[in-house]
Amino acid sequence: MKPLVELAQVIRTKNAGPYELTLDIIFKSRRIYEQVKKENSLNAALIARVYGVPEPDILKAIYFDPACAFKATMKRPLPCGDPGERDIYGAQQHAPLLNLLLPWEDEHESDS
C-alpha cells in the first residue's frame, strides 16, 4: 500500500456548478498513472466510501489519459451558497483523499 499523497502531484476539489463537486487527482508520472489505472485503484465505489455518500451520488468517475489524472464528480451535500454550506468554492473538500492508501507493489517507483 502507498499513500495517495506520494503518488499524486495534485489532489484538489472544486465546484462543478452549484450542485456538484469535482475531485481531481493528477499523478506524478505516466508510469504511476498507468499502474493505478490498470489496477482500477480509484473508482466510484471507493470515492463513495471515502466520502460517506451513496454510490449513486458519484455521478462520474473516470481516468483521463491526456492529463494522467483521475476525475470524479459527485453531488454536493448542500448547494453552493445554501445556508449551512461551508465551502462556497468547493476547494476544501479534498481532505478525505489525503489519508487514502492505494494498492502498490514495492518494486514500483513512486517518483519516476
Contents of the next structure:
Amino acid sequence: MKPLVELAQVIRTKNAGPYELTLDIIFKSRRIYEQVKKENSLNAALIARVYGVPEPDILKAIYFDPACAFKATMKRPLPCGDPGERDIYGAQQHAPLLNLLLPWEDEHESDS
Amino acid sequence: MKPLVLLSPTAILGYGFPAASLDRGLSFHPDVIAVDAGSSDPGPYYLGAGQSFVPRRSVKRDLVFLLRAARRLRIPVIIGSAGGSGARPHLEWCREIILEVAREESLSFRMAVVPADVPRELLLEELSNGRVEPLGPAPQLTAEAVNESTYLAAQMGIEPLIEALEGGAEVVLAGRCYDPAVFAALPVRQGYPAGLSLHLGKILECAAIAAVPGSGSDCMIGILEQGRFLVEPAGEGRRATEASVAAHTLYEKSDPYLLPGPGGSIDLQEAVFTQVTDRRVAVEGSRWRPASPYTVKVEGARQIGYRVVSLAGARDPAFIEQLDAVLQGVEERTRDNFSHEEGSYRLLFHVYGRDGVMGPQEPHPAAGHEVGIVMEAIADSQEFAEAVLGFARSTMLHFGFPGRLTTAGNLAFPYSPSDFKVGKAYVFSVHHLLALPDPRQIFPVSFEEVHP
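Please show me the structure of the same protein in the form predicted in complex with the partner chain, now that we have looked at it in the form predicted alone.
Shown next: the complete complex, the earlier chain at its head.
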C-alpha cells in the first residue's frame, strides 16, 4: 500500500455547478497513473465510502488519460449557498482523500 | 486560413493583470480581446440580489486598460456574463462602467449589448410544455420556483455574439454567457471548427490558471491554426505545459471527455496535447457534437429571508469539551424564548477548528485548543433575524455548564459591533435546461454608438 499523497501532485475539489462537487486527482507521472488505472484502485465505491455518501450519489468516476488524472463528481450534500452549507466554492472538500492508501507493489516504487 | 490570435487578459473581468503582461500579449497582434466576467461559483446571492461579486473599481481598472488597447489596435473586445451573473441589472451596471471609461478616456466605438434574461412567462409556458429539464442533480423545476426567482438569466452560446460582430460591434457586452463562447465567436464566424474554437475558449476563459505557475490574474494567448490551436501565457515566468493545459480541461467540469454547453458538447475523446515549445502547447482532435434540441442553461435565485451572523472564538478547554451540549442548550433556549413570536427562523452554528469546513463529512472532527464559532440566523424579517441572533449570542456568552471556571463569559468577540447584518439571503432556485427553437431567440442584440 502507498499513501495517495505520495502518488499525486494535485488533489482538489471544486463546484461543478451549484449541485455537484467534482474532485480531481492528478498523478505525478504517467507510469503511476497507468498503474492506478490498471488496478482501478480509485473508483466510485471507494469515493462513496470515504465521503460517507450512498454510491449512487457518485455521478461520475472517470480516468482521464491526457492529464494522468482521476475525476469523480458527486451530488453535493447541500447545494452551494443553501442554509447550513459550508463551502460555497467547494474548494476545501478534499481532506478525506489525504489519508487514502492505494494498493501498490514494491517494483513500482521507483516511479514515485 | 490565416491564424487567429485571441487574448484572454484575466480569469474574471476585474481580477486584474500585470500591465507588462497585457503589453506582451498585445505584441502577439491579437484579433480580439475576450473576457469572461462571470461565474455562479460565488453562490446565489449575487444573481438573486442583482449585485456584482467583483468590486466596481476593479472592473473599471481592467476595462480602462482593455478598451484603450482595443481601440488603439482596432480590434473588438467581447465581454461575457457582464456583472458576474449576467442578468439585466448586472449588464446595466457593467454598461455604465464602460460608458464612464469611454468618457474619461475619450474613446468612441460601436457597442452591442446582448441581454440574457428569460421572460418569466416563456419559462412557465415551456415548463408546462415539458421543455425544461433539471441540469444534473437539481430538483424538478416548479412554477413556484420560477415565480419566486428575482432574475432569470440564460447562458447564451456563440450565435448572438456572432450576430453582434456581424453588426459591426467593436465592443460586445453580453449578459449571461457560456464562458468559452466569448473566445469562440470570432473564430467560428471566420470558419474555424466549433470543437477546436470552444475547447480553446474553455482553456482561455480562466486565463493563466491553465499555466504553471497558475494565476487567475494574468494574460493568456490562444492561436487558432488549421487543424489545431496553441496556448501560451503572456506573462514572463509562466509556461503552458501538456500537463497544465490537460489538467485545466478537468477544471470545474463533471466529465472531462464531454463538456456540455449551449447547443451541444465539446468532445475530447480524441484530443491530443503536445508540448511545442518550452512555454507553448498545441491541441488537436477536439470535436463539437451538436445536440438536438438546442438547449441553454437557465439560472435563478430566490430570497429565503434575511441573514445576520456573528463571529466569536472560544479558548476554554471545558467549554470546548462540552460545546455540543452548549450549542444544543442555546438552541433550546432560543426556541423557547421566541415560541410566542410570529414568523420563522433558522439558527445555525459552524465550529471552525473542529468541523467548520466539512461538517458531518469531516474525517477528524476533533477540536484543537481553541475554536472559532460562526453563529448565523436566517429569519423572514431583518428585525427577527437580529433578535434571534442577538439572543443566541448573549445566551452562549453566559451559558452555564458543569465545571465552568470562566463565569464572566465563554466567548471572545473580535469585533464591536459583534453582529453583522448581511441583508437578504438567497438560494439557487433555477438550474435547468431550456430548449430553444432558435439559439438567438431570447438574446436580442442592440447596438449603440458610444462617444466620449
